[in-house]
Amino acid sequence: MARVKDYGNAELEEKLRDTYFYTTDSNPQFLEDVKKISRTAANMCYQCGTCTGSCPSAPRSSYRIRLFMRKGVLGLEQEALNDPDLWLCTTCYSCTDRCPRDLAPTDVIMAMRNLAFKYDIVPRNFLKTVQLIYTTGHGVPNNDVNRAARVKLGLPADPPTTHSYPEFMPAIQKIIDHYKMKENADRILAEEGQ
């Protein structure tokens, strides 16, 4: 089990290790924003830990969804949005299925990610995935090795997705354009010379 975070940012790691609550770090509007975007009453979480106990990512990483629920309730916006673990949720919804309060922790995480994106706090590999989806319809496009494996298994070389139906690409690009995801991904990566 991964318990130690090592993100190459000593200041961030020290902040994430500090478990004291400082009222000066709290932004009450953060909880309201999370509740509004996620449409779940995150403030009703009583920290039972069922979400973390049912999370398939938790045993293999330092990701603890319960801690993000707590940060949301306490209004710890900067801690939540700057924690790289925010992006480890696979959105399997196991936590939501098992929450005894009928909350949707997964949607809280999605809300926090949306808020992080507004501040350009997005892992760079996610931005590159946005670019790939925009051009191919896939975060991991099909390649020659995969095509050969598919044919060997008796499958069509390309799956029945945008690889086989490229006429659907304009609709995907329209959705991405509507949310300015590609535009922002291009801008952020260009600013960093990537």
Given for the second form:
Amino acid sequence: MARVKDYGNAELEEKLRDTYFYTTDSNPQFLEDVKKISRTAANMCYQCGTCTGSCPSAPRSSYRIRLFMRKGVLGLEQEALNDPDLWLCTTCYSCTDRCPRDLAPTDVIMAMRNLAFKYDIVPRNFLKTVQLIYTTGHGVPNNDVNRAARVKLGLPADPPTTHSYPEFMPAIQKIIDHYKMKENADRILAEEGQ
Amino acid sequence: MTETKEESRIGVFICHCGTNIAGSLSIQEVMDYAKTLDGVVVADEYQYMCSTPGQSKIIDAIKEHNLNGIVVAACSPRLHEPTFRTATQEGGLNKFRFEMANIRDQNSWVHMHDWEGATEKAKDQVLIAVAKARMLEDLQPKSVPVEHSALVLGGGVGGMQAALDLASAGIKTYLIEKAPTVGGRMSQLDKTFPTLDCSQCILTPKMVDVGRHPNIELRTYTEVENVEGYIGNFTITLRKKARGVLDPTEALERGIIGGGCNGCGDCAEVCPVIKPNPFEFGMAPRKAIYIYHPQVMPLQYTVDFDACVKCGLCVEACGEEKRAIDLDMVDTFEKVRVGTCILAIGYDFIPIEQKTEWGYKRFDNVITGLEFERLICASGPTGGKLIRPSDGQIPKKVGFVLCAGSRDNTGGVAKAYCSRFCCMYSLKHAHQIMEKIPGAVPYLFYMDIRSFGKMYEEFYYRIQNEGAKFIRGRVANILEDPTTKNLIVHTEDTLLGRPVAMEMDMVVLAAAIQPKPEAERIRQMFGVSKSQDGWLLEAHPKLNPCGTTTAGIYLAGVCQGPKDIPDTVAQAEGAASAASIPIHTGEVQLEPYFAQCMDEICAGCGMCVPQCPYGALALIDKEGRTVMEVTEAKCKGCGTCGGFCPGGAIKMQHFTSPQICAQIDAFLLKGGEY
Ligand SMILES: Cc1cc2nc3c(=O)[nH]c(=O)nc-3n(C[C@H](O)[C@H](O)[C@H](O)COP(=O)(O)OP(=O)(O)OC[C@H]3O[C@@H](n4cnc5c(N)ncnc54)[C@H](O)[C@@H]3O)c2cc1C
Ligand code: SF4
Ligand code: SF4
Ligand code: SF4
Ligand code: SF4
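Form predicted on its own done; form predicted in complex with its partner chain now:
Below: every chain and molecule of the assembly, starting with the one above.
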């Protein structure tokens, strides 16, 4: 664990904080959990950077998929799960396509998001997405602009999804209820008064 | 067939192997148990049975107790069977009166945490070994004479070195090369790391030597058609491909005095057919009658009959005196007899265009390392000027993609192994562009720089000091700017932790290597195994890296696994030394494990004959009856025929049915009546 230096000054404390990696910072179970959920041998990452080099998020943000692989390998659970970058993956799977170790970094990210959710670590927009899927079947429901565009293209105004077949909504809600996602989303947002 | 069975007097010796065995099971209990077994007159143990005092125990016990069978319970027969056989022999017994129980690899190492279970299993193993020892017979190894000649397949630097060593050791050596010239890959290289000698300059003397060494029979443009026989006595059929051109000796054989190809090239001058030269990867033309390059050995032209239109212009140009060209030539066959063979068939490249992310064959300015060698080489298609294929401009920023398809577990064309010389040649390439092109900067995109050889790390230091840039990240993909044909290389600089998009004038892929496509056919002909990655398999990765599991066949160079020139030459010299031993000994001893036909039982049905994978069986007439006969030197003792014979007429020496049945009975009845 990082040593507190006690400068009696919060700003200095932060600036000069102990950044050593101590073996006690590592939770080996984290890697095991990630491997189990992602079903990929995350420990086999050799840090080549092909994933970040392929990632459309990387050049636009501080998100480095490779670093999440590294944190998984070292069991840096708190660091990985509390990093807001965890939520910047677009799930395009480019990294998974190219990883020379035949790993699925995308699935590692998904696994970490899963684990983060257990600690209620999840960005608010994701929770709102859950609520939207629960009520409409869509993360991004159709809107008037889209409808007009679709009609212009000669398509029906609504796509052949729950928008056209609302009778499937109860099934979707059943799945979400099974995982208590809506319940948790409502609770977290309520606790924050949203 | 009744024999008076001698009384069994068996000695059992149990090895501790330090704590390898003694740490996992009770030696004392196994020894006490052994003493109770039928026929066992003495049981003993020792810390290291393979040591001199350990072996003395066996020798002394044979004499003291008048033993006629020895059992050692220790490690694997692969390791120490020869040791204990020798001790058995020194004690005065036939060395085949020895049986080994592998209580280490097959017991203590796998049951490390089960003391009781392992002890019980060791008792069973000793019981079974004693059951066999009681029935062992004296056997005499067979020795066969060895042909005083050798064959080397492949005329790259590895094959040439092996052939030169064999020939210089006084052995007649056939050097077989399928291309029209020897030299292999090394003759395509410009310079060689880490000393930067000119590749052709250091190779040509060897090429010349193999051409004129009195003990070397050089056969270029020749392939192996068939292999028969066994160590000491291989008969190999060669196919001499129709070359369309006679060398002076062949001309003389046809009565053309002073004729044959002298390499003047008058023929190629007049030949109207133009084809890409594969030696230059199509970057330079050649005619239908051609040589690869000026230093070929032998200096003799070859007609590419797939391209030749038989216009006859070359025949005319060649003239009445030399009369070297024969456009109706056909393939001919030759059989050679040799004692041992060395395979040195080299390597190929993966089809790197199938790793589409790097754009090879899609983008003009993406080339491979070997194409780079030709472009930077003074005798290459551009006279040594490195130019961009798209516009002939001189590149200033050149990217090198290391591990292009190597160390990659995605399957398809990718290879999981390290190709072992691409780090070093990429460093060499970096040096070459900085030397030749003022202001040029090489960028090496790498994961690790593997510069482990003698003076290699120092070479890395030198190139970095000369100004090469190293970016630690494997290249994710390359895009092309369609107007400039420049290339945008994407990766992450993992040391900075930043994604990278760098514009390069040219990119060189250090493409992974792989076995030759024909390696599969060759290996089957010569009875050699392959490792899981497809390279030819050595007999032992550490202790027998030049041999194979087929006696008399050896390996040299990259065909056994990726290696650079120093390692290739070293292995070639090792293989030549190993291959010369049986030849110089003049005879080889074969284990007497061959099948034997019991004539009085054999019905002469001949059904076993086609079963034998080694062609060792034949029907013969013997005293008016048809019976089967085994060519003992060909028999590998596999037991296929012995298990098959419907009449039970085939006896597998040292693995006879009674011996094996006794072992099974011993195990099932736990020492009860059998
Ligand atoms: C771009 C590049 C640069 C390199 N630079 C260096 C360097 O600077 N220094 C260094 O040490 N190493 C270098 N190497 C490695 C070097 O090429 C090899 O170590 C060396 O060529 C291995 O020799 P070989 O005899 O095993 O195989 P090869 O050179 O491949 O020779 C094999 C020969 O066998 C023949 N053959 C194949 N099949 C048959 C058959 N069925 N019948 C008959 N003949 C057959 C082939 O025609 C060929 O002539 C480089 C490699 C590459 C790709
Ligand atoms: S591409 Fe694969 S091996 Fe390379 S850093 Fe990313 S996850 Fe690790
Ligand atoms: S799947 Fe996620 S991490 Fe992978 S390349 Fe796409 S955005 Fe980046
Ligand atoms: S006969 Fe064939 S090799 Fe000779 S010149 Fe004509 S095309 Fe060329
Ligand atoms: S030698 Fe270097 S470039 Fe070639 S595969 Fe091995 S590590 Fe990669």
